[in-house]
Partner chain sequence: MEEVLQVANEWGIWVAGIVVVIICVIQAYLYLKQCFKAGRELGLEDSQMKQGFWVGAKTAIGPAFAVFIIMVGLMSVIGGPMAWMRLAVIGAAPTELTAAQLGAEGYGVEFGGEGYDLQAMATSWWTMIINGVGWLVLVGLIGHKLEPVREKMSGGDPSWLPVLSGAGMLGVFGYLIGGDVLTLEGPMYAVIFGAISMVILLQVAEKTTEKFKPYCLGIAMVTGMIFAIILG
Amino acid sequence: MSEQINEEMWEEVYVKPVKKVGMITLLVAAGLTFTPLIYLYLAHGILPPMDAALRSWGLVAAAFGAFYIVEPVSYYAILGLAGTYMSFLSGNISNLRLPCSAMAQEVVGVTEGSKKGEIIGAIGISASVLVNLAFVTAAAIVGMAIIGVLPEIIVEGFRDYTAPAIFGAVYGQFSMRYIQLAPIGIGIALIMLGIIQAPAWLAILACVFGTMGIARVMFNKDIIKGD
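What is the structure of this single chain, taken in the form predicted alone?
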């Protein structure tokens, strides 16, 4: 009975307010993206032809549409509900919000997907948004001046290897927990991208759900142990 009450309290106190605020803020942000277009039309009478707008939208949807489904599903276990809303509103999900959420939960010692993990992950993401805002502002002011004096090889290194380094750190972090699954995730990625040469969104789906499926089988056979 107490567990049922806790679930009901969790739903009322946390889940419903998060959904309400999250949907409102995302819809407001989506509406504000049209502000430049509205300004150009009201101030200068400029409006792109409908066929050109639809073609542009089609190109963007073809290139990134699959990620609208893939990324929320793939990242939800670590980001949590509130973290998902905040991350998709603020951006930089895979290279900043996801590692911050994962590291916060790792440091505190909570399990991803649990209620404690949900709250700790949201706190980590909130902190990352504030820190990111401060450093992005500073970078916008002085960043280009600093980059301008660095050797080209260092600039190229930052550009080409920062994201892989972050992904590698997150991969290593979770591989240490379930070392048996580490080669499986890498193996699926190598097959999908190197042999089959599947598009990135399909490779992500295969890696996420393929690893989850194999992990479930290994768990049922007592090859790996859950937390």
Given for the second form:
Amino acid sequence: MSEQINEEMWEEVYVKPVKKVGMITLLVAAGLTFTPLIYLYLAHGILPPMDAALRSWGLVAAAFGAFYIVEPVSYYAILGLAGTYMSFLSGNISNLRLPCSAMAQEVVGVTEGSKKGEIIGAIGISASVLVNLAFVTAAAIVGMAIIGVLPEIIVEGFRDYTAPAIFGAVYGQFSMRYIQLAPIGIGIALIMLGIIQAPAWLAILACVFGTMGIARVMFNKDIIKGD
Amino acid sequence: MEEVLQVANEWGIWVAGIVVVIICVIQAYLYLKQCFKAGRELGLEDSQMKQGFWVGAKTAIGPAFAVFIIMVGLMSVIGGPMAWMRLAVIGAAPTELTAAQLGAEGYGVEFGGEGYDLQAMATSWWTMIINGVGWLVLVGLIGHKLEPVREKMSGGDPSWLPVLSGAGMLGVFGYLIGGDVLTLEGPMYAVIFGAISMVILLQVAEKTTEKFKPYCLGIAMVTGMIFAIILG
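Structure of the form predicted together with the partner chain, given the form predicted alone:
Below, the chain from earlier opens the complete complex, with every other chain and molecule after it.
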């Protein structure tokens, strides 16, 4: 493993430019996502009523607010710097970005969590951004026609079951590699969600950092070996 | 509802969506370029990085097709351009749908039902937007501060890093499948058969050709879905 790249060089050629592009693109995009509302106002004079806007902001912040911070923190060790900026701008993280990053690293054969792994993972994610964009654009143009010819049961199957199937598949992929850890991730999830009935944000933190903690203990005791 | 959807599908909203999508494409392009540059410094071959690109692209086909189908459903409630903008970039279907519903709730009407007028739709959109902004602003501001946290967790031990990363994956996806398993219904079968078929497919790929690997996720996804439809 030739990970002995000069840290200064890494800072110059990767960290600094990635950080700059990431900050600018995310904050600019945050502002620009309001343009549909601006259009509604300019073209039709329609604005959400202030009280309804504040009420629904409260509702949505209560539902998702904790994830704004919990998700980046939990995913960072997997995605790395460029992967994090890209994933949170492009969305569809668990069903698309994480699986594509992981498969790119697996096939190219780089060590996950290493600098090389981070680069290959980010390249895999950028490819997935373009592929997904092509598919949703096609959906906007010909989607209705295609849905029309598909049997209802297939459409419902895609809606209800593809996300769980993808999640299961990725879990299977990583269970193969760390078989000792396979019962841990799902075990903590079942305890948190099924028995304790913890809120989702707490469950995700417990799953990610609990699995990492137990992995560390197993690693120290030589039950799991790194590459 | 028809009048609402008519406005929701106006060209002006397509333009608004395109602007955001362009930002995302520019970002992906800039990162791709920077990653190739940094990768060369690390001693990665161009062929390896190109391989990473194509593996990412092929792996995305299955999940992106699922997004395609789900998006058509979303188009009929929030309009084409908003569905396109939120699913091409920024969001994911379950989050966007929940936010749109909460917007209607905040306005005091049923989502897509009686009384769901243009102002209700504007409130739905506002709620989706302000929710997405939460992630964008936070990651935009603190994204770079997460690296020192990871460094601390890794403790400078290169053989521990892949285990840390793998444990993170099993934690995240353990959480994600946890809720589905607890349904004890269709989603549970989708998880189980998605996992089993992925393990079998990857082993077949390892014994035959690595080139098959990027297609495993899509096939496992469809297999899990079929079993869930039959058993669920």
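In this text, the rigid core denotes the largest set of C-alpha atoms whose superposition between the two forms falls within 1.5 Å. Residue numbers count along the first chain shown, from 1. Here the structure is a predicted model, which is why all the values come from computation and not from measurement.
A.B. asks: Taking the rigid core as the reference frame, tell me whether Met176 has a CA displacement of 2 angstroms or more between the two forms.
C.D. replies: For Met176, whose C-alpha is compared between the two forms after core superposition, the shift is less than 2 Å.
A.B. asks: Do you see a C-alpha shift of 2 Å or more at Leu150 between the two forms, with the core held fixed?
C.D. replies: It does, since the Leu150 C-alpha is displaced 2 Å or more between the two forms after the core fit.
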